[in-house]
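As structure tokens, one chain now follows by itself in the form predicted alone.
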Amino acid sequence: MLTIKQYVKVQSLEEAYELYQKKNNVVLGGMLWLKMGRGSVNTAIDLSGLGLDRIEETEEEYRLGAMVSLRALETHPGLNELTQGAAAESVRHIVGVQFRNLATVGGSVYGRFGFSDVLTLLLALDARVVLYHAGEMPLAEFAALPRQQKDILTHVILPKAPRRVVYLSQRNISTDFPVLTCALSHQGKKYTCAIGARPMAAQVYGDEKGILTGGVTGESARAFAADVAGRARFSSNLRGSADYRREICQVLIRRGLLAMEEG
């Protein structure tokens, strides 16, 4: 059981990131992982009063709140016309409607968690993270942070360039955490590969050897595919071993590649 001592809905970012700044202080951003958890809480930060439940869009990007749903992410129009169905398709095996309505954007990409959807989708889109003390910068930078340096993650920015986006994952059932996640966006003559719940977090992989330069075909497909799963990291765990993730990391990039190349 959790227990929380004090609960606080902060008036501004400032008083929400000194309060985080002290021992045992937590975000609630959610609170659907948070409560499964065990321990006691000294102070519970709520930032639902900060206004940050808005996606904007202005003619280069979006920003999404750190509260904004996924839910909200799911439905809308603007995100999943810029993915091809792809915002919507991260997030409809996460549990059910309900959850989906109170689970917030914020915490899916703060948290880094090793299962998490919605971080391996923003990785392959480029996406940028804005952080109250630290500023904007790279949502794979942020990624690679040390978790013991505590910020307040504000809002994740979109940039609104055409690309072509699939998003795939494989699951032992309906709704329950994925085997593998697999995000894949080729802009202009870049492709862009995520891969996550390895089981770790996701990490993104290019084209270094340009693979694919001459044009996604099923060799140049399954060759792509190879070179991602043989420079990954896989661990087992109930779910999978890491030999079978490899393999699904291959049947998944080959899959995307191809659904990607018919549009």
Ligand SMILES: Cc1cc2nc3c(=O)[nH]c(=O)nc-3n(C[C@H](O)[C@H](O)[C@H](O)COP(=O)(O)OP(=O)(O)OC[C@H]3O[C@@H](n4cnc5c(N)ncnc54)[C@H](O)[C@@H]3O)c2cc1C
The other form holds:
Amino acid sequence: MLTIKQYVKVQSLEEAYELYQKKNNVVLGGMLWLKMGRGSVNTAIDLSGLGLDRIEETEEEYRLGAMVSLRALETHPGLNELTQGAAAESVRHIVGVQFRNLATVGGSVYGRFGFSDVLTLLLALDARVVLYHAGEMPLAEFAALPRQQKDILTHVILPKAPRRVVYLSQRNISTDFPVLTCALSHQGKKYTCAIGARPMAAQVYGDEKGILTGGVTGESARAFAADVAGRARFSSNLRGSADYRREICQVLIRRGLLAMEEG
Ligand SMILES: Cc1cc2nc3c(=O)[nH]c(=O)nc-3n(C[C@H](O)[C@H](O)[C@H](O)COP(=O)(O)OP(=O)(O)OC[C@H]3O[C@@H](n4cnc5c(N)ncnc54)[C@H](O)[C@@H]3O)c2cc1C
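Having seen the form predicted alone, can you show the form predicted in complex with the named molecule?
Shown next: the complete complex, the earlier chain at its head.
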């Protein structure tokens, strides 16, 4: 069980950041992952009074506050239009609606979980994150940062650039953690493929060899899938072996590319 000695609902990001620098203090998202842990926390830092539960829209981008719930991401009409439903598809398997009403975008991204559907989708959308201290940076850069750095994630930014998007995951049973996650996007000549739950945190693979330059066909989709599966690192856990994941990776990429092509 997690024991919290002191709880502070902060009035500003500065207050949150300063408190967070002290040993054994934690920032709270929806607390769904945190509450699974054991040990003792000195001060739990609640960001819920800072207006970070909004999805804001400008001409160029969507700005998702860290406290936006996964359910809000799932049901947001603009985000689903932008991603052709991939936003909803990426989270709909996560436990249940009540759970997704509480789990936050900030906790999901900051956690950089090896099984994350959310991270997989956002990486394929060229998302950026805003950190209170370190500022704005590409999500891929943030995902590679050492975990010891303590910062407050305030927003996730999604560019509105029109692109085709497909999200697929493989699960042994509905609502379980994924065996593999796959998000594909196509913008102009650029294909981006994010593979997660390898079971390491999602990673992005491009088409540097130009396999898809002539368009997506059954053959080129198969070749690109084999290329990514050959480059990605996979491991085994109780949900599947590395070899099984490599096979599934090829299937998901091929299906995803063909689905994207068919619209
Ligand atoms: C049983 C279970 C099943 C799950 N299944 C899946 C699944 O299938 N697919 C999937 O993608 N995810 C899954 N998840 C993860 C879930 O969707 C959330 O990503 C996770 O619970 C974290 O979100 P949270 O809001 O609960 O964050 P919390 O648990 O509150 O926080 C998580 C971490 O992020 C830190 N944090 C939170 N917000 C911030 C912030 N703004 N700035 C800095 N640090 C912050 C916390 O200190 C903590 O270290 C599952 C989780 C559980 C518990």
